[in-house]
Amino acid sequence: MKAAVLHEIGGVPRYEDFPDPVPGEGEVLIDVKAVAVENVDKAIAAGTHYTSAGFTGRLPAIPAFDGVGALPDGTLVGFGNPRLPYGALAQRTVVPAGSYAPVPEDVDPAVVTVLASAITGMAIRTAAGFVPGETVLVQGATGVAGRLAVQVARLLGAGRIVATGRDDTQLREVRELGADAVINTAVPDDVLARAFADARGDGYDVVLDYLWGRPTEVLLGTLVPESFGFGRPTRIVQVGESAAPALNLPADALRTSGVEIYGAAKGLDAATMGEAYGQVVAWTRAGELVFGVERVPLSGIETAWQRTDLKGRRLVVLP
């Protein structure tokens, strides 16, 4: 079979010849259909994530651990955790039974594969309680799962949405996916911050933080009240870390501002991570979302994975 082949950590996997996966006892073979490309990924074989050694550790081996594709008699599934060296940037790969659930087979496979990131909008509700008429800011609006978030905010109903991002251009089409407000990160600080006092009108009830790192110590430090006082609570939800892992906590940016983080896991179990997904399904069968994708062959792995100019839209492989 075909597949996108990682010879070395750090490397670039290379569209050529793979032995086929031969399913033992308990595993399913898997007829690949569309598998998207995400930031974990490269991370992984780029041996810079922390689970980089379980997915590495035996080479030459394919990419991604998840995907859709077809069981033996057709049913399209999502399917994850394909037996090592068998990724699933291939034709096919092998996966334990069971390490499958049927996706719908009225959307575009390609679409399916996003809506895991649509998904990360839903924390604003599982992980913070968003309630309707609350202003929600999204940092990091511009990526693809940022641009969902904006639209999973407005169509929860929130009162007022404030949008983050460093591309003049791209955060216009944020404001026309339903964001009142945009900020630019690629400021100094002194006007970031005067930029988000601005646009929080009475406060930010909820803040969903792909960012991290500098954007988000600036938005702490307006958080802070200017004298003695009840701070208004803010949610903070950590989703991502594309601007930096860490950041300074001054103390007073919790003690007395009113601030409470909780990481985008919180509040999740199988009964409400299936209303999140049945949510975004019909939401997404509906037309109500907007999906940016970039569908590329996987003969085309090597030039789509170094890609650098996606702009909001999910690099998505079709063996």
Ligand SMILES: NC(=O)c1ccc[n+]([C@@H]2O[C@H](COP(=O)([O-])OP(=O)(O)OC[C@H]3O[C@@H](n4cnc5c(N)ncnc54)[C@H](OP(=O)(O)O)[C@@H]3O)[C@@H](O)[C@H]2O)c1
Second form
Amino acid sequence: MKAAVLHEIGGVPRYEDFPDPVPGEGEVLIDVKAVAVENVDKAIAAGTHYTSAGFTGRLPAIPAFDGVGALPDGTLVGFGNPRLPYGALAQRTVVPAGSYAPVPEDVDPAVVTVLASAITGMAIRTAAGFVPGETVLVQGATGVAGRLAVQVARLLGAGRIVATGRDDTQLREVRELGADAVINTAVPDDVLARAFADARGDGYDVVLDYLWGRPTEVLLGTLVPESFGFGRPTRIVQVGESAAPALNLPADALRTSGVEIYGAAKGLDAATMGEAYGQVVAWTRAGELVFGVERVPLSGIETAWQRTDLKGRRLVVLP
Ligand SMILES: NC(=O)c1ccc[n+]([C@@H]2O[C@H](COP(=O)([O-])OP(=O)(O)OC[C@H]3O[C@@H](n4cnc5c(N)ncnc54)[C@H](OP(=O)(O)O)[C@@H]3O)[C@@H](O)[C@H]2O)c1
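What about the form predicted in complex with this ligand, after the form predicted on its own?
Full complex below, order starting with the chain above.
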């Protein structure tokens, strides 16, 4: 079969022949239809993700750990967890029985495969207990997941949505998706701090953070009250690390602000995940959740893997 094959850590996958997977006991063959290539796939291949060791220890191997495909009986499913060295970026892959779930047959597989990113937007509710009317700040709103999160916040009934990015043209697009105010983070710290303070209205209730690093350090500084009193705590949901994988967290930023920090996985189980997934599918069918998809054939993987011009569109590979 044809596959995208990674030969060295940090390299670029090449389109080439690879032996067909043969399912063992308790495994199922998947005929791959669409795969969204995300930052996490590149981080695993680069050896910089916490799950990298298993993958990079099996080279040559096929990147990407989930996608949309068909079971041998033709049922369309979202699948995950392929058996290494097999990955999703191939004509066929092999996964443990049960490591898949049916997906709607009436929605384009290339669209379905992007919806996992929309579920991160639902973390304002599943992780942070968002209720309608609250103010939501989306850090990193010009990316694919951030643009979806702005729309999810609006659809869930946010009272005010503030969105950050580092490119004014893209920030204008984010405003059209539903942000009430936008902030460009590519400014000196004191200017950024003032912008966070000016845009917060009555205060940020929930922050959905795809950036971490400096923008969030500056934000935390603005949450520290200037006098003793009872503040309204901000709940920060950590989802991504596009700006940096770590940040400096001063003691007073926690002690006096009452800030609460959660991981995006908090509150997720099969039931809440199923509910979140059903909701984003319903919004997508109704045309209420929009996003850009850049479709490329598997044969174009070498060029596509290195693209940096996607500006909020998800790269989807079609084997
Ligand atoms: N936990 C999950 O399930 C999950 C799911 C999806 C994504 N994520 C994570 O969330 C993050 C965003 O994912 P994505 O798919 O939306 O990525 P994306 O489409 O590539 O967008 C990245 C975003 O981060 C911004 N950015 C990149 N480098 C930056 C820097 N040094 N300083 C400030 N901003 C920077 C980009 O701004 P420009 O537009 O100006 O480049 C853009 O807004 C990633 O860390 C990803 O791994 C997590």
